[in-house]
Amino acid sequence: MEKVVEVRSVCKSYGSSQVINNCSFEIRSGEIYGLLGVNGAGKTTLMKMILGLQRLDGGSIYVLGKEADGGRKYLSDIGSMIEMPVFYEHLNAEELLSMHLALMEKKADIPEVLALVGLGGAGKKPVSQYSLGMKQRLGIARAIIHRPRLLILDEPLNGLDPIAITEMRELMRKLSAAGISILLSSHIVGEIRHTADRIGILSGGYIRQEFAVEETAAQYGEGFEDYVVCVMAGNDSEGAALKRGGM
């Protein structure tokens, strides 16, 4: 299966404090990959390193085996909605989209792409008057328009009701079976658990542990949100014992 991403021992610092230490991970054409960890544990510059907006202080990240660079040809094969999305909020949903193509220099059918996230009668609504749940539909759309095999969000589950929520993942679960894969992450298992394919855990600034949803949730029952906190929380050993729910 085609490597879409590979993080090869990668390390990041901000002054003294090291966020990624030796990471690394890959992610195969077609997955929904998971990141998951407590806030602060990286995942966002990991992200931004992925995309080409930050520098590594080691290692190397190679997308669709070009090595990173934020550079336009780049960053066309790749979608993104870093953080919350944030929009000339006067404009619609078309105009911004259309902005967004030229800048990429691709064309599109605008209304095809907003019917697709659920925004199909929504796109000469003025920003300004979108819910949280539109306004993260909308960034999807943004990063999508432009037709990526890769597409990279950060928390977008973040703040959304238990509708948005579900409509959000059956939107993903679309795009992957379309061909993109997707680089998600999150800090609550339940959200990452019902969407990811594999999950990787960041942890102390590596993946401490990876693994295919299906299979590890089979094998921990419902010990398995247990497990993958304890991960989380750096204590392996104790996540280990809590096979099937027992100690």
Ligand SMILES: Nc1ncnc2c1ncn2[C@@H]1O[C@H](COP(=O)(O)OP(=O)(O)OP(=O)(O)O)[C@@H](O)[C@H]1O
Given for the second form:
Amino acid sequence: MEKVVEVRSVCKSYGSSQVINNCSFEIRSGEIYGLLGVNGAGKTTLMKMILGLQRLDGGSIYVLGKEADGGRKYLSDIGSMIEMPVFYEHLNAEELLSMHLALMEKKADIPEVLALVGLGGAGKKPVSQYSLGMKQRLGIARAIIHRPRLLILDEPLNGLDPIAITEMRELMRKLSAAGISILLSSHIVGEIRHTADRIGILSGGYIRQEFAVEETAAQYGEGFEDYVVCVMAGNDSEGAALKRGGM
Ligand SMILES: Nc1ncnc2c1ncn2[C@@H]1O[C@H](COP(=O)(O)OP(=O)(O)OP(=O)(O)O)[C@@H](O)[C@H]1O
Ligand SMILES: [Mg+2]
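Please show me the structure of the same protein in the form predicted together with the ligand, now that we have looked at it in the form predicted on its own.
Once more the chain from above appears, this time first in line as the rest of the complex follows.
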């Protein structure tokens, strides 16, 4: 199976504080990989390194077979939304997406993509008049409009209402079915378990546990979320005891 992202033995410190410590994982072609970790676990840092926006102290990262360098050509194969999307708010969505397409040297049907993320009819409104959820939707539109092969979405469900969350999940599934690989982060187990195919739990600076969601959810039954929270907190053995038929 083709590997879309390969993170190998990556280390990263900010000053004397080591955030990522010998971290390795892979994302397979066409899958939705959920990166789960508590606040400050290093999810955003890892995503920025994959995008070539942060320097690694050690190890290596390959995306679509190329070393992560953040160059323009490299970025046109990736769509991303890191933390809260930032826009020139005096412009409207159509103008912003058109600038983005020019930068990526791609063409697309802007009203169609706006409709896809639930912003049909809002394309001519300045972004300064958008609600938080509308900005989040526009961030997703910007991440997908140039038809990337890999999507990196850092907590993309933040600020969305329950209906929008359901719509976004469906959109991610649809993009995944169309062959786009997705890396998704969250600190909320329930948010990610219904979207991701596999989950990697980032704790202590590395992927402490990694599993196929369906399989592990079946093994743990009602204890699944408690198990995941234990691992997120670094308590592997306490988590493992929650397995069906465990102690
Ligand atoms: N540019 C920076 N300079 C110094 N420290 C930083 C920097 N960016 C992040 N950190 C620190 O690195 C750690 C990991 O931060 P990061 O933003 O990657 O975590 P996260 O998992 O995305 O958290 P959250 O769920 O709150 O978004 C935190 O302790 C944070 O304070
Ligand atoms: Mg973060």
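Positions refer to the first chain, counted from 1. What we label the rigid core is the largest C-alpha set whose atoms superpose within 1.5 Å from one form to the other. Everything quoted here is computed from the prediction, not taken from an experiment.
Note to self: After a rigid core superposition, would you say the CA of L132 moves by 2 angstroms or more between these two forms, or not?
What the structure shows: L132 C-alpha, core-superposed: shift of 2 Å or more.
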